[in-house]
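Have a look below at one chain only, the form predicted on its own, in structure tokens format.
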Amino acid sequence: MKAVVNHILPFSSVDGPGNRTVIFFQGCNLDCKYCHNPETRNLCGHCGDCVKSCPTGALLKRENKVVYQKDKCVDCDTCIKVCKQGASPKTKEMTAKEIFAAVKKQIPFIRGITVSGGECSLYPQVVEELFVLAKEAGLSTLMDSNGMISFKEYPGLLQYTDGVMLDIKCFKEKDHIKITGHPNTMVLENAAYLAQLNKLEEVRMVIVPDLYEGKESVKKTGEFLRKFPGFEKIRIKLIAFRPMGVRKEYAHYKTPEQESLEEMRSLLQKMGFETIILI
């Protein structure tokens, strides 16, 4: 069973506790308007335009297939910006026991791995077996989800799942499928379960004024989420739209207020949640 990786990050202190090892997986089951790694969002249609437009030749097409030679890249993501298709062509497939063998180079200096995208649930055997593994290792295992796939259905993957990191982009259907192209139930039905399993490590909402309305959004996940025995230990990110990385037709997109956030933030105070983080 293999995966398809976009990268590997060796170092991070912003996705879960301590320092983490990060697995970005390619691909995407939502469209959001807002992507910063739009990149990530769909598998590599091997149409060519890229090779083409490569100033280094680290593309060349063999056998109908792009062929990525990493050794002659120089990052300049020329193919990225001329690929239609919201894809890379600098990615690996993996197994399990491969992407292990990049995490296990950090292990004296991380606290656990996390895994993201793209959307990572995509790759359910492979994110349990990776898993197991770092368990074996010591090592503390996040997902980082748009909760788009039913972690009902994979018992597996929770047992060694510590935590899932899980985005609900806003709390309105409507809105939900103006930004993302799909209705949100099976993301709160995720929350929920989650919730209920003492999963839920964090809840993240990326806060962009033209598209909804922030704050009744906010409000609306924070009621939700009170339900649940222990809801206050849930951290709540909200992350500001910034267009760095955007597509360039959603790029006009405003950044909200500091002082916009800081009321949403002492709205979940006022609810009783006690880690609240503004980005």
The other form holds:
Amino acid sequence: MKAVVNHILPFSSVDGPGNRTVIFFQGCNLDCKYCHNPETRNLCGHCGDCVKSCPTGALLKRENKVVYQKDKCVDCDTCIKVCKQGASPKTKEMTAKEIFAAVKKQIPFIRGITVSGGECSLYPQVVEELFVLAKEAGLSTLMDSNGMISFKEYPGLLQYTDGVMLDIKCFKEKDHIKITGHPNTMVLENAAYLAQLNKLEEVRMVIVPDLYEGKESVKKTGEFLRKFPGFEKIRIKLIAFRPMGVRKEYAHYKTPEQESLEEMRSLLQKMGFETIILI
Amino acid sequence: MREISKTRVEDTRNKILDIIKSPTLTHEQKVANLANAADSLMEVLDVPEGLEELLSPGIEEKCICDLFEGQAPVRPRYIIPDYAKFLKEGSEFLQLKPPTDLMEALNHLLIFYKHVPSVTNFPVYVGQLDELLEPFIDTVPEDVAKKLLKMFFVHMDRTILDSFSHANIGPKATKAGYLILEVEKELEQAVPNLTLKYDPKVTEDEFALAAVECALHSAKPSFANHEMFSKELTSEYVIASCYNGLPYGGGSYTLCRLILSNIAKRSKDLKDFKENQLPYVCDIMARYMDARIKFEVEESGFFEHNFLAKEGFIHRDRFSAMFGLVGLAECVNILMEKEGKAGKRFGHDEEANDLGVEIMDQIYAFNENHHNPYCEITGGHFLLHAQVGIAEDVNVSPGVRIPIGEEPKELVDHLLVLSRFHKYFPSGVGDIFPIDLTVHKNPEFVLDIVKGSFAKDLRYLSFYSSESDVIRITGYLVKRSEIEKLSSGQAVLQDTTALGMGAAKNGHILERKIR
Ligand code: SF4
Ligand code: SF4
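Can you switch from the form predicted on its own and show the form predicted in complex with the partner chain instead?
Starting with the chain above, the whole complex follows.
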């Protein structure tokens, strides 16, 4: 069983507690307008458009496939800008064992691993296998997910997952569809399910004033989560939209005012959430 | 005493006039420089033959550097007084009885500091402040304690005009320790340097995290691998000056350094380096250090007459000496080039890193075989020291560091290289990492790295935020704003600012890779 990996970040300070190695998988089942890594959304279709654009000859076309030579790459990311498919030629198919070999080097500097994306839940088996290996090595395991697959159907995966950091892009269904192209029924179902299991580590909301009513959504989300015992411990991350990395057609969205973020923070504080992080 | 030439006297007189007229030196700096100028006229040391040729050329050529210790050492380079004894018993010479409350304890220490000599004339070690002050901390209300500590630290910063002075805390959390971190975080000052002796088995996470928070504001404390230092120097060790591990109640007579890159330059090839040049230079430097030590112990009279020795605040037999080195990275690169392997560079290529280890093994073995009768405390041997460099160093990286601008892309790769080298240096080695501001929100990230590093035999790590005013130059701290003042021609309080300015220019320290 293999998964397509966009890249592995050895040390990260922003993907869960402490220092963690993060595995970014390739491919996503949502299509958010403000996606900050649009090149991770789709799998490469091997159209070959990017090959000519590479300044160092790191990309080749061989037997109708685009081949990436890492040792020649200078990470200029021209290929990613050229690609019209929302993909990257720099991805790699890897087994859980291969991924773990890349994680191992970071021990003992890290306390855990986080799988992210793209969308990690597109590869439930590989993630489960990887988490089994991580647990054997004493590492904690977190998933950073958009919650579009039903976690209920993967008890094995959840058994080896310490927590899920879940995106709730918007509470209102209509706006969720506007932002992502999909309804949020499954996301909220997962949020409830994970909260009951005490595995909802973090809920993330990207605040984009031009797209939806942030304060309203934050309030509703808070009220929704408050029903579950132990909700106080769920870490809430409010992420201000920034144009960095976002596709041209959506990069004009405005960054929210610090003041309005602070308002949302105090709203959540009043509800009893203990950890609210503004980024 | 040997004669010296008339030209040397004339040169020195000109130098003296320059010092007197200098627009940027403060009065204290002038006095210190004048003393050095006078000392430079002395010829009393029984130095080994061949030294001159290795010591006197410019920085592109010299193989040995004695770091401005002068021609006739009037005191050991680094002195580590037993402050605990002082606070317990007072001092007859200083006419002080033991302190009874926090106010007296702090006042006593400030008085004592003015009587601790060193190569820079300022104390390089100001004490294990948490343990020293803990017994007094409850003699006043907490807000008063904090205020007093604040005044104490401000006093140090403005009167110890040199950030080579170093305070220690840890490994155990104490009320005094927490207060010190709190105060230092608020003050954001360069002096004193501060180290947390850290042992994940002894130090509570909460205390260590408070230290990280403080470091990301004021570039201190640094983290010392307590378990490692204790094994080598016993628990009676301190961190002084930049990051030097030294025996408590003693210190270091002297510190000289090999400039490894220049030894590589004068070698025909790798074989010549290993078999002839390196052993030759090591031998001369060791005998030069022997000569300095002999003069200090047998002739200077320091250990007979100074009150620190007379009252037992220091003990002659707790002194050792530091056998320093710089430029391992450049040395390896030059040797690889001479072997026709130019692309294999230190920090990146396994073969180059292996060569670095071989060179260190050879220097280590040399030191183990060299005997000095006055270094009893360290088994009759010197302590190896990865020296942090001086402002004049050009194309010479501190100690065993990977050159700035060539750091591996990933921090983990950087740390794994370092983990092969830190173990050689009981009297100090360290690396510095500017950290991106986002981790302000995640100090546990930094602490995880420290824990992993110490498990991997790293000895000493410093962090600072890429956005803070106080930054770590090579081992000592300087304020960016003070460097700017000095480069626009204004006088500044601390002499280390000038060193920092030189290092910013020649050592590219402002261009370190941000993690
Ligand atoms: S990032 Fe893409 S375009 Fe740039 S060198 Fe690498 S493969 Fe080529
Ligand atoms: S990365 Fe994009 S542009 Fe390149 S071959 Fe794949 S789909 Fe085509």
